[in-house]
Amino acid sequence: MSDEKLYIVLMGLPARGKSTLAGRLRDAFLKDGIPTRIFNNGKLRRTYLPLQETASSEFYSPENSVAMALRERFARINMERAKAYLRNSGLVAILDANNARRKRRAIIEKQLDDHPILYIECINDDEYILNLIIQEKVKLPEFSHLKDKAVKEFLKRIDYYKMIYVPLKVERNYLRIDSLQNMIIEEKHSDAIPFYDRLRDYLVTDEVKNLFLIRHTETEDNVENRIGGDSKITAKGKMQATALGAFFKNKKISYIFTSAKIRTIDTARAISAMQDDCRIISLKEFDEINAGICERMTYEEIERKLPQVFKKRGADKYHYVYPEGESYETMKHRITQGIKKSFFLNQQAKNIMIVGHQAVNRMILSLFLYRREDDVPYIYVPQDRFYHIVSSHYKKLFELKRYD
C-alpha cells in the first residue's frame, strides 16, 4: 500500500460543516502544492435527479429502498472517481458525504484499498448555530418549491440520518472534531497517514480572509462619557454609520455580526442598507463589558462615589471585576465563542464584518495581536476608523484604516 497518497472521508450529520471543511482542506493543500479534489455526493445527486425529489425528507428515509439504492450508486460513482484521481496525478481525494452508516464505510474501505483512508467526523451541537445554518441552506434552489415547509423538511432529513448514525470507533484511522471550535475531540491512526501533521494544523487553525472590525458609531452615552448602557446613536453617529455603509458598498458582506445592543445594530443597519442580501446577526457574546453597579456612570462619578472601585480597577484593569459585573479576563471566553460562531457561519465568504464595542473589540484584537494581558485594555479602538485583519497560514495583516 502506497503511503504517498491519501483518501480523506468526511462524515457527520447534515449542517455540521462538512462541505465547508472540505473546501478549507482542499484550498490549504493546493496552496502547499498538493493536488487535491473534492468528490461530493450531494452535488452528484443534485446533478442527476430532480431537485424536488432530493429536497424531500422522504428521499432520506431508511425505509425508502429505491432512494437508498440511488444514494449508494452515487456514493460508488464518487469512490470510482476518487480512485481514478489518485491513480493519476492526484495526491489527496476528499469524499464529502454524510457516510453515517458503518455499512457505507465498510464499502469505502473495500473499494478504496490502494491508499490510506483517514475519516474526519464533524460534530457540532450548538442549536443556535445549527438553526442559522439550516435557515441559509433552505435558501438554496433545491428547496425553493417547499417555501415555508423547507425548514421542517430539512429537520426531518436530519432525524432520518440520526436513525442510522454510527459514530467513528472501529475505523483504523480517524479524527473526530468539533467543527465549531476547530478542536480535535478524539484521534486514532493505525497506519502512516501522509501529510498528517500538516492536515492536523489545518483543522485547528482559525483562518479569516478579510475581517473588518468596527466599533459602533457615536452614541448619546459617548457624548456624556458614560460607560455601558444601551443608548442610541446620535445624529453624528448616524452620519458615521452612513459613511461606513458608503465605504463598504462595493465589498460583498454576507453577514454583519453585532452585539445585542442597540448601538451596534443601528450601525450595522446603515451598512447593510447599502449591501445586497446582507444579514445582521446579533450575538450576545459580543455585548460590551458589564460594568455592574457602575453601568452608565462616568469615570469621574465612579472616582467620586466609588473611590475603591476606581482605585482597584486602575491598578489592574484587565483582571478587575466590576462589582456585580465582569472584567476583561472574564469576557475572554464569551468573546472567543462569538468569534468561533461568526467564523463558522461565514467560512465560505470572503469578507467578515463585526460591529462591536470598545472593550469587546480590544479583546478580539488581542486574539490576533497577542498582546500582554496588561496592555489589552489600552488597545486603540476609535469610532472614526476600523481594523482590517487577514490571518492565515501564509499571511498576517493588521491595518487601522479611515472610512470617511
Ligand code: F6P
Second form
Amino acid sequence: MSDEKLYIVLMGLPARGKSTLAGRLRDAFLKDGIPTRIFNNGKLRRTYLPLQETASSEFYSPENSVAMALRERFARINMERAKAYLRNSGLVAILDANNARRKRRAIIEKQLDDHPILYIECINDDEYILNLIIQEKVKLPEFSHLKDKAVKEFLKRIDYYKMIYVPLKVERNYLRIDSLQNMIIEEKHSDAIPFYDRLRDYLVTDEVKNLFLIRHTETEDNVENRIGGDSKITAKGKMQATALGAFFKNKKISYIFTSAKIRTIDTARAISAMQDDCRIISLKEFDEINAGICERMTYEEIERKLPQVFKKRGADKYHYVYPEGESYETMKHRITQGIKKSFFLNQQAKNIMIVGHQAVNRMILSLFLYRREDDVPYIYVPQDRFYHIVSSHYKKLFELKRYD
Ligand code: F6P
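Given the form predicted on its own above, what does the protein look like in the form predicted in complex with this ligand?
Let's see the whole complex now, leading with the same chain.
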C-alpha cells in the first residue's frame, strides 16, 4: 500500500456541512500544490436522474430498493473515478456523500484498497442552524415543484438517513468533527495518513475570505450618549445606512448577520434593500454588552449616581462585570459562538457581513487581530467606517474603510 496518496471519505447526515468542508479542504490542498478532487454522489445523481424525482423524500427511503440500487451505483461510479484519479496525477480524492451505512463503507474499503482512507464524520445538531440551512437548500431548483412541502420533504429525507445511520467506530482511520465549531471531537488512526498534520490544521482553522464588519449607524440613544437599550436609528442613521447600501451594491452579500437589536437590523435592511437576494439573520449572540443596572444611562449619570461602578470599570474595563450585566470577558464566548454560526451559514460565499455594536465589534476584531485584553475595550469602532478583514493561512488583511 502506497502511503503518499489519500482518500478522504466524508460522512454525516444531510445538511451537516459536508460539501462546504469538502470545498474548504480541496481549496486548501490546492493552494499547497497538492492535486485534489471532489467526487460528489449528489452531483452525479442530479446529472443522471430527473431532478424532481430525487428531491422527493421517498427516493431516500430504506424501503425503496430501486432508488437504493441507483444510489449505490452512483457511489460505485465515484469510487472508480476517485481510484482512477489517484492512479494518475491526483494525490487526494475526497468522496462527498452521506455514507451513513456501515455496509456502504465496507464497500468503499474493499474498492479503494490501494491507499489509506481517512473518514471525516460531520456532526451538528444545532436545531436553529439546521433549520436555516434547510431553508436555503430548498431554494435549489430541484425543490421548486414541492413548493411549501419542500422543507417537510427534506426533513423526512434526514429522518430516513437517521434510520440507517451508524457513526464511525470500527473504521481504521477517522476524525469526528463538530462542523459548526470546527472542532475535532474524536480521532483515531491506525495507518500512516499522508498530509495528516496539515489536514488537521485546515479543519480547525476559521478561514475568513472577506468579512465586512460594520457598526450600526447613529441611533437616538447615541445622540443622547445613552448606552445599551434598543433604540431606532435616527434620520442621519438612515442616511448612513443608505450610504452603506450604495457602497456594497456591487458586492454580492448573501447574508447579513446582525444582533437581535433594532438598530443593527435597521442598518442591515438598508444594505439588503440594494442587494439581489440577501437575507438578514439576527443572532442574539451579537447583542451589545449588557450594561445591567446601567442600561440606558449616560456615562456622566453613571459617574454621578454609581461612582463605584464607574471607577471599577475604568480600572479594569475588560474584566469588569456590570451589576446584573456582562463584561467584555463574559461576552467573549457568546460572540465566538455567533461567529461560528455565521461562518457556518455563510458556507462558501466570498463575502460575509456582520452588523454589530461597539463592544461586540471590538471583541470580533480581537478574535482575528491579536490584541492584549486590556486594549480590547478601547479598539476604535466608528460609525462612519467599517472594517474589512481577510484572514487565512496565506493572507491577513485588516483595513478600516470609509463608505461614503
Ligand atoms: O455607546 C454605545 C455602546 O454600544 C453601548 O451600548 C455600550 O454599552 C458601549 O457602546 C460599549 O462601549 P464601552 O465598553 O466603551 O462602554
